[in-house]
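First comes one chain, alone, set out as structure tokens in the form predicted on its own.
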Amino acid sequence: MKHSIARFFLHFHPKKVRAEAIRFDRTFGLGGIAALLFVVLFITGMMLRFAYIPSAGEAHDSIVNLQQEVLFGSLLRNLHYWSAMSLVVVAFLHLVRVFYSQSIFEERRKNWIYGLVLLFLVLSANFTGYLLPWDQLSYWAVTIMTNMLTYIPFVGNGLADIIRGGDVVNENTLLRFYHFHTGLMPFLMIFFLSVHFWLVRKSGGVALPAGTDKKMTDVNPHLVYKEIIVALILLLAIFLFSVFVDAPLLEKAKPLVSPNPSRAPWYFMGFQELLMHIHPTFGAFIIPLLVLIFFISIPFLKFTEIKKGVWFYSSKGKQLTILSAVSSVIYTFAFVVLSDTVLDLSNRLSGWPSIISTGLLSSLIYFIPVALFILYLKRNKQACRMEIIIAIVTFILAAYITMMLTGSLLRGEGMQLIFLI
């Protein structure tokens, strides 16, 4: 039984590594940061399901109770709440670090995969636990995104209802993502994080560049101890932050009573404020398909040469991540502030179907310029095919977190933008 266990865990450690890939600037620790989290959600999650009632009448109440006459039962819900957004970013990050680190070819394809497939879990766990609260905040926010849903031609309202248990977002709503967050998320990410460590232990741990220093290294203590200190250094700031920063709660859910500005969860900021911009079919369903099917297609692609563990692949490279986010932030909010003032093309095309005005048309307008950047750095920045794909997927991230950032901090009453208010 022990050589078994022994076994079992030498999947994910073996007794030796090469120095170099314990370096903490190889990876940052965000693989095994994004799996404790997921170890203080799970003990967390299992101690808030003796208080939690998970019904319309009840939810919020019990939450209150939890906070106001539990011992200890307030720092409780806090740790699970930064924990879950704690994991939203750090699990990004670590994908972000993959991609980067061109850790995603070869036998390392798979992974990718399994990593996108993970990052989808870690949003809908995140997602599904959002609505438990019962609180306006919560309410709001999953009505929001579950009506974003209908958007996808031909089967969005069959999804939004499947999911809702409905038409409208309510106690049969609330049951659902109760055992979908409790019961079927943890379950499915144990799976994959068992799956994906695996593999990273099958393809060789981390990806390093060719001609790195091949000395080996005991895992214990060299890798160990990192692990423990680093696991140490973020559970105490998870605990101090928890200790003088309450998870938010609003007054109970009125589904006649909408808050204004409402809002989809700060992570899904990013589709609601396309929305305001790009016609519903185009931005809730083309846009985010053609971009995941991108996502998944990168380690397919052919490429003349491929550096595994090289950040950015090339010293141009780096410089073109660079200016794709900086020309990607400042071009996609001049978009942002354009588009609710001077194009406003609802209003200035009202006789054409909103498809074309709204849909076809502003695409083209945000797209065009967008390709004729990365014309640009083929031909007068030589970049090769894989310092055009980097350039892309960072035009894209950048372009994201900067919707993303406007409708969660730049948005006020009828969400508009604070400073045209």
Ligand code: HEM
Contents of the next structure:
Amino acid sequence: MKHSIARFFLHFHPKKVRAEAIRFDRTFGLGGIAALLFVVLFITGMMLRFAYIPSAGEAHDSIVNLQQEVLFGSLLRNLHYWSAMSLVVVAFLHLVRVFYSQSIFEERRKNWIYGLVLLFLVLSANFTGYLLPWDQLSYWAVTIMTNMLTYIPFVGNGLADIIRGGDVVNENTLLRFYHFHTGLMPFLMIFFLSVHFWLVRKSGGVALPAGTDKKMTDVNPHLVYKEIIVALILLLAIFLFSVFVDAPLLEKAKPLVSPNPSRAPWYFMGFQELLMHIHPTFGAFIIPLLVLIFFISIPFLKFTEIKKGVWFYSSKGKQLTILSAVSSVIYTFAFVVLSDTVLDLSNRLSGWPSIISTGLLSSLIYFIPVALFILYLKRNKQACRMEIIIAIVTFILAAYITMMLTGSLLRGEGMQLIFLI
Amino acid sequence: MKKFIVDRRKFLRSFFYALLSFQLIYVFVRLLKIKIPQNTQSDLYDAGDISFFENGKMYPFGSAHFFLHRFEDGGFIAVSSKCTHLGCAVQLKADSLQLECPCHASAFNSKGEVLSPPASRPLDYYPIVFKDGKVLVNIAHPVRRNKFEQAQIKYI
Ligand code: HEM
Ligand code: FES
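Please move on to the form predicted in complex with protoporphyrin IX containing FE, as the form predicted on its own is already shown.
Complete assembly follows, chain above in first position.
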């Protein structure tokens, strides 16, 4: 048997695929890019393990040592760091792609669920890795994030304590995160990735609109060629970026001195921003839970017609997507600024129970206009159910991104909006 | 619509899988719950002689995560330095009895009550006992509270 390894890899694909399925603009290669990033992370992560010491006393020193004493140590760390950050972005874009190209219905709905599990795993892997350098940034980011969990009613405190292994972030937390990050998470990801890939093939590959050309073509070389080009460009880009831009490393964690301001990791900043305006019972529990249930249930809803593989479902769907995205960004940003300045419910209604004032009231102030907007799309634009779903998802995603960017970029000392000081 | 039929075999099988999963989850959670002994001193932190603490003053015990306040009438309270908003370490504002959180600007008074949001709950406090003329603070058992009460102050 010659070339067994090459043959093995070719078995990820069928022998022939429909020529239409491998056009780059069907998927933008996002799933494949995510898989490649995972491989890069796995290899660089394995190597980092040889340099890293998981203890509060030595973790930070071991990374400084890696960067200063080891040949290409910095590069290794940068590759791991930037690949990890890219993976969060790419996994998110991949979700956006499958949703808007209507590739999540019927035989593909199982894979939508597995995809959501994978997104959760990517975020958890990233978050547990975030603590490992044990510097001021990572220590306080994990403190902030685990304390956001404590606001979940009834189980929140217990959950946060189990994750941290105590009531503050300490040595136990570091060890625990290390094992999650380098043991359990990679293992679970490999398992779920395998199921994910298998389900893609089982449902007949990339979703194509009815009536596209049925012509078949050889995977090797047509698809393989494209994959190799994308992979090489990606590797080159990450490599160059890692040569020139260092992963951040602040001074060693000081559990007694919190920096001002302290932020969660950037991909969780949307939640932190939300918590600044809406009572935690709503912001950290009810709203995320409802959004999650909504996302899970989308492919299980009843629709009169499903158009697999058709971007945005219809031209009206596309129009509503743009309209919702723009409205969501403007409206959410306006809400953030107003809530900080004019409304200021927590001070103004300080006599009320906060679950009513910043909880129920704030939520209603935000969501009633949104509901009216959706109603308007339904009445005046005659949007069908699928188009409404597309509009709501767009609204949610755009709102999260707006809050994430506001919290990360537009807030300075004491988490004040920088343009208001 | 397809009828959803659960026969005995299906039921038993799902029941068995569910049982097995819960078993595994339970074992894993118990595993995460083990307390790795930190540094096996007693839970009681010796803050020093009672007579050392002046009335109306606040004393920081950074490494033990609390501030000890002695009221004008001689009572003691030990408030936690862990901000109730998102867990940062509050700091004593210079020349005052006010605690401030550097992260998102919450402020607390010496009893631990909230002076300004985003925090919405007073700081936790630690039980105090007096023994052989010393103030001992039970740092293993922070007490959550929704408001300050007179009973939280300890008198000799
Ligand atoms: C699968 C997705 C993965 C993600 C999203 C991820 C993410 C991260 C992140 C964000 C960091 C912090 C990096 C830094 O600040 O330098 C990190 C560090 C680390 N990762 Fe991963 N990682 C992944 C996979 C792995 C794997 C598979 C291993 C090993 C088996 C690994 C081992 C490590 C080690 C030892 C560190 C600490 C060194 C350091 O902080 O530079 N990682 N990871
Ligand atoms: S953690 Fe103290 S104000 Fe946010």
